[in-house]
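First, one chain by itself in structure tokens, the form predicted on its own.
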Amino acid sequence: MFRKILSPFARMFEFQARTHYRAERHSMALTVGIILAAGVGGFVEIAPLFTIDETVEAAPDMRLYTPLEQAGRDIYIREGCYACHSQMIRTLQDEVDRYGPYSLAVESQYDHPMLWGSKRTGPDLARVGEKFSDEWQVQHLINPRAVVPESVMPQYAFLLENELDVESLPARLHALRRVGVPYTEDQIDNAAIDARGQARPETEAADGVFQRFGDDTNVRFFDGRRDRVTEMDALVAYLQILGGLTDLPSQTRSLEGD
């Protein structure tokens, strides 16, 4: 019976092992199939390219990371944080009740590169901005563990006591304007600056970063020190703004609510 059942299946099996031991034997069939079979594979990963302005939504209200919260992003990728916690909440009923609105394209248009991700040893990040206090974003990178007793997450105690470069942001802003990100001439002159007033709010600098980023910004003692901007600022001001770079997503989910 299963030989009955099996025995078209046979015939095409071997009809393709001859089919494919003649091209092995000429070398141009062979050259020719490669071709083939790299064009059909090509073309799927390009023609999506070709409607890109439809699958990026428009979000007026979309703004920049700061200097300070590219930065962090910078360290956040440094240190691999990727590895562990990716950054898209997939249209799925479980994840969007877990994590939030699901990701749009649009939230990720200025991200080089971008940080999706497919492994979650640790939560994914998409949405974590605001949800804990900038004292437990601290403790959780100094000791995982006192926050968060199952986690296997290392310490990442240093970045309080390591200074943040921040001269090397306009270098770095100007890089990503290159590559489509719309950062002004006074946002790059000023990127050293606005670093350090986002995390210093008692300076006139804080003004500055306010006045090039929009009154939303958060700009505060991120790390809770008073001395130095550090790269835990940094870090932890970026996990704040993870899902506040607009509304649409929570925008989106409203209307399909309705």
The other form holds:
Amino acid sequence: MFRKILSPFARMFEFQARTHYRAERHSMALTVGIILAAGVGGFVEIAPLFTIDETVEAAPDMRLYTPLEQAGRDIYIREGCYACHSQMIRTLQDEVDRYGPYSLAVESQYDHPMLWGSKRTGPDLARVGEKFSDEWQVQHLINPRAVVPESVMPQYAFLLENELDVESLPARLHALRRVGVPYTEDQIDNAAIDARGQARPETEAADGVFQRFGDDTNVRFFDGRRDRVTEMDALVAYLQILGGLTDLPSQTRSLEGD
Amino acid sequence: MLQRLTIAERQLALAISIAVILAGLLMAAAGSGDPMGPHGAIVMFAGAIVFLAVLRVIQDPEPLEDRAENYYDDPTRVGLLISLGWAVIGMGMGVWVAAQLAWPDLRFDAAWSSFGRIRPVHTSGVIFGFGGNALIATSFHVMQRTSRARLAGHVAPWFVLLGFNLFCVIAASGYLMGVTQSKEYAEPEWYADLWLVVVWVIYFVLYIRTLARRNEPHIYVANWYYLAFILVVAVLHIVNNLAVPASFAGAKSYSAFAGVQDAMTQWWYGHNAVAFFLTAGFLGMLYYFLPKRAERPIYSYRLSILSFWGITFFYIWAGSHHLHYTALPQWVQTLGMTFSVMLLVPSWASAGNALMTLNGAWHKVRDDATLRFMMVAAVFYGLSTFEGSFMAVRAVNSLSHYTDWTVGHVHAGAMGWVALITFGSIYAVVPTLWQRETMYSWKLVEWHFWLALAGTVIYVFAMWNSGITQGLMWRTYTESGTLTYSFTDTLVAMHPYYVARAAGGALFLAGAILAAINVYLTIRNVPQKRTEGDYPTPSEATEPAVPVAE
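Okay, that is the form predicted on its own; can I get the form predicted in complex with the partner chain now?
Complete assembly follows, chain above in first position.
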């Protein structure tokens, strides 16, 4: 009986082996076969993510990174922070208890590229914004073990000495607009001024930031230094906005609680 | 060595090197003040080395050799040596990054030496530098032998090999300067990516043209895998690296995709870099060198067909298992999980096919460390593909993801499978390539085998322990319903395992250094002897290209 059940499969393998025996004489048959076989899965999994509307939630209050925050994000990438810190809270109870409401797709809608990460040598940072003071963040980046003795994080004291390159920001925001981030002409043109302004409260430049990016924008001396705008300013400004681009995740949780 | 090129070929090589120098000059000029500037200098330097090397022999007479009588192995030899060099660099970097996690101040307080910057030097160094060069070199060897034909072209193989290494050097030096796209295993920026596309197209054309010259009616199974490696890596590389540079005078670019689509594209790439770089190509190696060394035909032709097409079709779907419980829609996660589990069938078909091939040759496995490298590689391939399918199950993944378990799994594959099959193949092919009687020291091979195996086992066990411990600690609740452990509590618990991991890695590195020494001494000291039948022959010749079934 076993043999009878298997016989169609045996015939199929027989057929397959015989066809293959002929096909493998042609390099182009193999080439086309490989491309087709390997093409299906990627197409079926990726293409619909661009067309199915429910993939990314609608969040009308979703805001963009300011030039200073985007500059900080670029530093985060440059230093490889993503190798040890995820920015993706999974839909698991312990993660929600530890880090906050689980991450939504819309929160990284404008993240080119996304920084969801793959490893937590350090904790998740998706909602680290405003959990610690600027002062704490700066001290922790200068010497992590002065703040958390058990930490294995590298020191980033040099960020406080490096003046931030703001001149390239208009070009960077422009490139971001080309890949789909809706920066306005005004925001792009003033990117360099706004980047400085966000780290210089009570100045004319700071008013421009509020005007172009909204009154809720964090405008502070992030690194505590008043003499110049450093890479530390940018990185801390970025860390402090993580999880703060939209209120939707916290609403989702309260809705589910009802 | 370069005297073996005809004068026309030397002129072509000279022209290409001049073009490379000019491109480097352009990059250095446009990118001054940006990391692109130093990269331009590196490109110019690389072009200049080739230019000078070719210029030295440009006046030499035309070569006299009859090209139909010999295989062209010069690029293969150089490729294998470069691969061993990258092995020592990449694994050395690995030991260093591992040590930094145990002793975080081990870095001279410099910006370039932080974990985040040197970790990709380790991953790219071993995957692309060591693995990639070994794949390119062995593919040149295997395609000629299984086709009984000489390489189609003499400049193209050099272009592929040296061009690929230029990509590797730009990648590694870029990470130290902070040039990265942050996409794991696809970190190099846009100009390096474009260059790799050029190199890869030439590689594909070379492969197809060599196959077209073959004196065998059938294309041997090793070549299917090498072909899949070349083709699919090209597709993955191009799609995942689509980006818009902020300026053509700078390194920085922004990925074309964002958020959830970017995550899916990245792990479609990331997982299939494992599939088509670290699996398909190395299965090509296995399917040639294992039967050759064991002097046994492949156990089953039909299993080869089944596993080849199974791997090619199933693997592509599996990437989304990296994104379980994330903001990726659940239907994609489920597809990824399902195909990951099904993938076990073709994976074990391959591993089983390799091990069954050894039936009748197990006494050789006992006596010959080279064959034992290949056998243990097949075993680790079977083990890590089983572990991979297991970890792709959503419930298991909720524990293992983000922890060291993943790191351990990757290294079971990378050390136990990829590196061991590569070292086995290197020991098998070096005497043939340099026309020596044997390797310089079989004792060193034996030492290397046991160091590598011990290193891998220590590494993997340390990471299993730390990963599962950490995963469990993260989800432990007190009786009052609060989390028991803070994140730093889990970090403290990791420390002993991080020390053990660094020690395991150091053993593995020591083995790789022995391999480099042994190969060097073989080339220098072992008497010449040409391997029998190692030249292009018509397919009616009595000696088969690979052992045939009895």
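Between two forms, the rigid core is defined as the largest C-alpha subset superposing within 1.5 Å. Just so we're clear, the structure is a prediction, and the values are computed from it rather than from any experiment. Numbering follows the first chain given and starts at 1.
Relative to the superposed rigid core, the position of the CA of Asp215 differs between these two forms by less than 2 Å.
If you fit the rigid core between these two forms, you'll see the Cα of Ala29 move by 2 angstroms or more. For Glu204, the Cα coordinates differ by under 2 angstroms between these two forms after the core has been superposed.
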